[in-house]
Amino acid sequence: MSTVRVLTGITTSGTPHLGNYVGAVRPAIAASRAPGVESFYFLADYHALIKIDEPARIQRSTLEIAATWIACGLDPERVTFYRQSDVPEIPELTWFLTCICGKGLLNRAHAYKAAVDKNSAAGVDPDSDVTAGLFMYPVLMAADILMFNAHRVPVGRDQIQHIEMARDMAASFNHRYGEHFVLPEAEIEESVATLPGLDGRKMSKSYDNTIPLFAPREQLKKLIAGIKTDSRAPGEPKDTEGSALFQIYQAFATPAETAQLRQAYADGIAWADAKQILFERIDHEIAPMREKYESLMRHPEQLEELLRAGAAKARRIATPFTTRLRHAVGLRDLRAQDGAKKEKKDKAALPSFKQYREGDGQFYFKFVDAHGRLLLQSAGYASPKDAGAAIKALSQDPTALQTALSAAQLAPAAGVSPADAAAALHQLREAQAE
């Protein structure tokens, strides 16, 4: 069974509350023991600067998310825990990759666009206080996954668009200096619960609605009871649908104690009475990690110590990797002439692939000989995923090209028989083999 590869990363921004509890980091505890996984979990302290700029809260913010993993039972003798920025290959690929990546890709970027937007309904200059940093988020995120060519990014939806534009990242330096980069995949937890706040919208710091994970008991008693409900007297039946207290106890408890609940709501349970039932049962859970966060909090030099072991086994893969990525882009030692000169000949004497997105929207590949001439063309592909799987067929599977011509997913180019294309994939297959 071969080793997968899955990377998250967590924002210094602020304090952890439910919400990122239940939505990432007790799944993604629980996913690092699952076999044949090795978990990279890192505290993304460049993301921070973008949109902070007190350094006392990145430092709060860094030390309390730090506290708050290692609390809830990351284990890191398991995985690699890393703080970002003591991680230098990082903002070297980072530049690496913005060498490549065409501005035009950026422009389509979600957060930058909601940027313009905002100030263009605002009559104001349409870049005015989008710094570089918002700009370029995007590539940083692709240096941080494909530094460690992770395989799976779990993220919410609103984050699928920066996977697929680090797999266009990726696409574009691998054609250009040879395969270095594992095209990542998003890995959306449909199951995982967003958990609403205070006041019934989804739990977030931006709403200043949030219940912070570690709060003390008192003060974790006294946020519940202040969570928004309706106006129904005890004994009146109650509605679960719509309900934030309910989901919020949903996301804690068992199947059979929401059931429960759920017929008390029915009998018209007490609003105070439902309250409290909800506080002791997140206290139940989150009490015996609240001492071991409290703990590391009074003893910052212990996850100092513990992240600075795992920068180094961060470091271990990403410091060689980056060596290779150093001489493939041309930054060598002058002395490797020869060697440089081989390797281009090398790699320009076989057929090759070569991904590109159209202003359709739409992602196509054409196969050309070790001259650069047309041999096949691809249809269109909704996302690089797919188009990327093709290719990875039609370079593993000798049946993959029949199939394909088949099913008009790719077509000769004129005067390209498929017996032609056929040979050069065989070409390009005993290569890799090699």
Ligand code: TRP
Given for the second form:
Amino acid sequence: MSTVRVLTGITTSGTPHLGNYVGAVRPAIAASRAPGVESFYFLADYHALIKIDEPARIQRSTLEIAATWIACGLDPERVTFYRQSDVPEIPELTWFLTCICGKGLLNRAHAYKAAVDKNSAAGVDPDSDVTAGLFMYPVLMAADILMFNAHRVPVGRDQIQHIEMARDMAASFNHRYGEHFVLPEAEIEESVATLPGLDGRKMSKSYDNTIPLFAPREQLKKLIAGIKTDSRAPGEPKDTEGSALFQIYQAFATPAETAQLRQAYADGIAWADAKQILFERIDHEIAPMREKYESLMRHPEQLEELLRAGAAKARRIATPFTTRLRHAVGLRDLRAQDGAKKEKKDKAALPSFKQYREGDGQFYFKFVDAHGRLLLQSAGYASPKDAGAAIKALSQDPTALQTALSAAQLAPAAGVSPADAAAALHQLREAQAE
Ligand code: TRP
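Could you please show the structure of the form predicted in complex with the named molecule, as a counterpart to the form predicted on its own just displayed?
Okay, now the whole complex, with that chain kicking things off.
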């Protein structure tokens, strides 16, 4: 397959603002037009449930975001544009991944850790007000990505860890059940600057400093008039450095226009005039899309139809792939028994011993689990025969482990309990007995 699959999700928990447009919507739509890419864009409404408990807001945001992407030029014929909750295969895959994902991995997720740290600082129970949904967030996100075997996932920096976790889960699943998933990579758009908001900080819903992308013309004008500036009077030269107004202008203007405004700053343009220029420039780009947006908002049935068609398209991939995954994990038609025996032969990931010689001339071995993680490390033996005899004892005799540990011939690896090692030895013995 030579095409690259690119996928990204948008949580349906707010109203799109200029920062979203510049940072995500506009570059994504441009990228979706590139040759050789197959793009998937979806409304992450299951994710929204983690943050929002007002049903009407979820519905409203889903409508607004769908209308925004279409109004901004996303071509649903060319890409696959769908709503997460229309693809029931995604929660099914979430469960498969839940069963291979280490709980410890999720403990380390930034969003969960931040919640725990905040609670600990406040002296309340660490998990106070933390839902299992928040905890499981990275698994649902991994399912979104792995379901379509996306190669690249354009996201903000705050999401990089989630993509790494998705890779981790994909690798664990592949290791256990065979090669099913592509390992995805995060794609961070370096050239897209973050847009400042009304107060000069990053434009973000959580700072309450946003300019809604499709604010009506008059409201847009008013909001722009409210952008924070310094108190320099008309005629006084102004600094472009640190000027939110200038940065926002730059995100919409051509380099030549930007150079002109820079000159106007140096020449002491009045803030009111600069704001007028910014307003006109933004409105020029937004106005045609705003018209489309308003029309779509008046016709939710058009978006509903479009999203359902998108889901059908997505499921043409998701449904057969899920059939394959169900089979891989063992959720199978009981009448089809023959595959089972064959598979056991070629795919039984087991713990194993690894023997080697060190620079000190002595002979050592390690015991690793099915994923290659170190469980036990031996001390040095004078001959390979001695090391081999120790391995043989461990793999045949359940009491040999305790004896070797007590004699310090063997040590558990950091973070491994003797019980873990014993369980893995047991697993190996069982498999060998078969
Ligand atoms: N978590 C992402 C965000 O908050 C949204 C999202 C959900 C997503 N599933 C995804 C992004 C899958 C990329 C791929 O921005």
